[in-house]
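What follows is a single chain, given as structure tokens, in the form predicted alone.
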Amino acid sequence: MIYEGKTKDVYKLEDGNYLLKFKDDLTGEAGVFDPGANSVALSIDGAGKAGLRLSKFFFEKLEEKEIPTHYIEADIEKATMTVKSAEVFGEGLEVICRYRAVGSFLGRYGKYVEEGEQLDAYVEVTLKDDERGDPLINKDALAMLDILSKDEYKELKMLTKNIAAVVKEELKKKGIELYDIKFEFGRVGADKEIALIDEISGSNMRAYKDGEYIEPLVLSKIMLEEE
């Protein structure tokens, strides 16, 4: 093991490609689940692998439209996924997509725009930085601190709202509607080729069906049909 993360641990394998553990955590604040949050708020038996077979679903979708990822395989029993090897920009960001007015973004613009209100997959960076709040920053600042090129940005930007049409898409064929969804990125292979990265899951996404929230367990079983 060479990381142990809030939702998930990290191994690497010999071959060189690296192991991601799935766990029954979940962010939030005071016992209540949020994909916006930097700590561990509950734990809910079967939570790893509803978040791991939604993940397998998505990259799956993905790589039959050939958008690049780090996905290699997965084992659902043991709620284990296998990936390519990935250098993260920094220390890591996190890119948020958003397509309702929730969350952080309500909090900071509050003022100007209601709850709720439609955004037109509006694409967010921030740090990954738990001391200091994930702080949101922009293209220019990511390319002056030599985290990220501004051309990389462009292409990551795309990639994000790519990506999330597609989750978006998939959602709605349930008749679910995706307000938001938190996505990482890396560097993968010996061209440097960006690529998604980390899962795909009901844990960093918020999703409602007729105006309810959709719980991250509930999200798995409605996507993948299961009894």
Given for the second form:
Protein chains: 2
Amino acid sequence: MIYEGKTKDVYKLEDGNYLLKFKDDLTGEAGVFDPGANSVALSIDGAGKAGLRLSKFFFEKLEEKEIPTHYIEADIEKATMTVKSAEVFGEGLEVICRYRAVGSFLGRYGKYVEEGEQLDAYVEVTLKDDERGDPLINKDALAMLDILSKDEYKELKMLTKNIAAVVKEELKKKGIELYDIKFEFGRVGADKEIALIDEISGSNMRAYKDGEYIEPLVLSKIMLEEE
Amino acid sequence: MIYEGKTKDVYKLEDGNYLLKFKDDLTGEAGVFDPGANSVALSIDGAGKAGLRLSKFFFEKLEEKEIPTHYIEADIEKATMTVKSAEVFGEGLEVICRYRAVGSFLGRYGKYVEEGEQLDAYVEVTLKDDERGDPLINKDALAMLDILSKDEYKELKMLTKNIAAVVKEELKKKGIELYDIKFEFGRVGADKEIALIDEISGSNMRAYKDGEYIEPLVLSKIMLEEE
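Can you swap the form predicted alone for the form predicted together with a further copy of the same chain?
Everything in the complex follows now, all chains and molecules, and the chain you saw is the first one.
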């Protein structure tokens, strides 16, 4: 094991790839799940496997569309995902795509938007920094601090919109609306291609059905049930 | 009087222009001046006039360089400045230009910069919103929320760099270093030209001499003393 994360542990494999072990822990506050939170708030039996199953589903969809990701394969029974090696930008970024004004966006810009107002696939970047509450950062600051060049920013923004659109479309097929989703990217594999890393599951997004928020486990179940 | 501000009151004149009355109040926390703070922390006799004198000095410098501002004239005895009418963007923005990592920039990005590290005339925009702590906002969000178009953002950024460079240069002549400065802009006069509004004084900037922070009143005194 080379890294113990809040919701995943990371192991280095002998062939240079990595193994992600999905845990049953979910981020939140006061025992309530919140994808925007920075600490583990609850643990639910089967949450790790459910997140992995949904991640596998989305990563394979992205593979079909030739969108670059770190994904190689998943072992649901062991709750592990094999991925290519990746270097994160700086000490890690989160890239968020928003279709509705909720969460920290609403917290910041509530003077200008109503809760739940539609947003046009708006993309923003925050630094992974628990101590400073994952601060928002703009393109110029990312370039100045040598975290991301302006061209890389453009590429990340485009990839984010494309991937979010794939997820949104898949959810829509089940009558679910995607409000927002956060991604992590890195320079992946030997050729350091910019690609999606981490996972794509209920714990990275806010999904609603008929105006009701859908918990991560329920989301996995709805998305993966046989038609 | 049409508006009572924290450090200035605003009166409408019969000719369509406005009169700004500079007060002796300064923003800060716990009685200590801080240009980044959102409430009045202290009052110093003569602070209003000192701020006005320095503003007059800088606005006239900008006039010489044909940089658009709302400034018409100043009456130091009465502590008033006559200005053109202006519409702010949204409900008001602050545009900050940074040469050193201090204040809220350091608070956000302290994982990547040392205190006082040099920055390359980095420009960022915050919303004037006391309740939400003047949140940072990027170009895409400003455009999406109809606060500022992308072209206007570009223009504001350029104007900000140009004006900050003029202030920095003037301070340098007195051996003073500009760390950061915040501006307000608006659509000014009958033709709605984008121009600098508000004031340019010690209360909008962090200025240092030989590594020591210079209080607003002292800054006015040093800048305006006869050569």
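As the structure is a computational prediction, the values presented were derived from the model and not from experiment. Rigid core: the largest C-alpha set superposing within 1.5 Å between the two forms. Positions refer to the first chain, counted from 1.
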Using a rigid core alignment, state whether the CA of D191 is displaced by 2 Å or more between these two forms.
yes
